[in-house]
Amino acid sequence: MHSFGYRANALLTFSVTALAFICAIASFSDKFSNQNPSAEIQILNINRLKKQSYGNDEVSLTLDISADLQSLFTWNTKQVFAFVAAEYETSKNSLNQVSLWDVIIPDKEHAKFRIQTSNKYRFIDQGHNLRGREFNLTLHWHVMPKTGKMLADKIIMPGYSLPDAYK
């Protein structure tokens, strides 16, 4: 006969293997979901473009952000983290990213929204590279599943520019 320890080990091993298999199937099933999020961001006002006392440029914007991220939610989605970033090029760096606003979306009911807000985080360039600069606003999102791999994607909205003079 098998001892109690041997039977407990066999039961635990079988249970963990079955749980891992179920989690793998659950994660794989997300590949078949139809994700088609949409977003639009408008700059309502450039509140301030100034040179700080130690030489860096700082911008304050009023943004109108509307997004429909409901298609990102499946039965396996725990939450979605979304953020808006300003992206631009300089002679020193091929890509500069500055996070302007973010939100944690806990469920599908809150995934369709429209908000008018000033940038939550300061839009500062290390130097004086923002005057007259063209930039993109990009909505990034990270889908955090209950089980499986975290997914990330973005929508790039090009064609924004800052004024040539401080204001």
The other form holds:
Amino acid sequence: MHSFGYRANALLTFSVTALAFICAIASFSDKFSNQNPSAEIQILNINRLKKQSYGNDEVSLTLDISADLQSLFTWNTKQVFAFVAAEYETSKNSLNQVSLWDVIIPDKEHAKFRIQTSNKYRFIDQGHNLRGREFNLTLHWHVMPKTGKMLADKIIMPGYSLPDAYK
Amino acid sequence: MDWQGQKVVEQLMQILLVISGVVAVVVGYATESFRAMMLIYAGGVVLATLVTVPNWPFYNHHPLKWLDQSEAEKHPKPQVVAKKRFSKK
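Can you now output the form predicted together with its partner chain? The one shown was the form predicted on its own.
Zooming out: every chain and molecule, the one shown earlier first.
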């Protein structure tokens, strides 16, 4: 501590180490929050189920998505990324996941919502497996903290199906 | 800065930073504001810098007593005696 530079350096390293500690404590405090998100998805209409000109099946849907993700937000949450994926099994793949819609939720006020929309991203199969297909609609979310590890979870809603013929 | 001042400054720096960190976490958690935590801690770092880094006068209240020039001249420094080197044969 004998010179200005020595003291400045010591203060800088100690303050940055202490900053790392308080960020770790802030991240750890997330474990004490109760999280109970809920969601519901209805398919309002199957607009089109067709075979593309170069071979794969494609379907266009209108969805009614309602969700309450407010309990996921803590003081240490930067944003929540949520997306809806259609999941189904075919003879070719044991699991197909196709993302249909997503949203970035920046704060707690926007986390409870209801939206009716056609699928934001195209629902295209690897093949011709969509006729009569039963599938789950799963709402996934990624909670991105201000400091710490990202957390991902989901709600699986089974029981949806596609028509037996192209329309 | 004298020795006593250096010891005080090291302890003061650590205590100030730890206390501002603890207060920052507690206030931030209580008000659910991450921003509050960061601002309080930044304020604490600035305070610690202002208190401990410059060479304030109160860190120099216990200066070392160096020997007087007149005393030093009465006791000359001992001369270094050159050692004989044994050469290999």
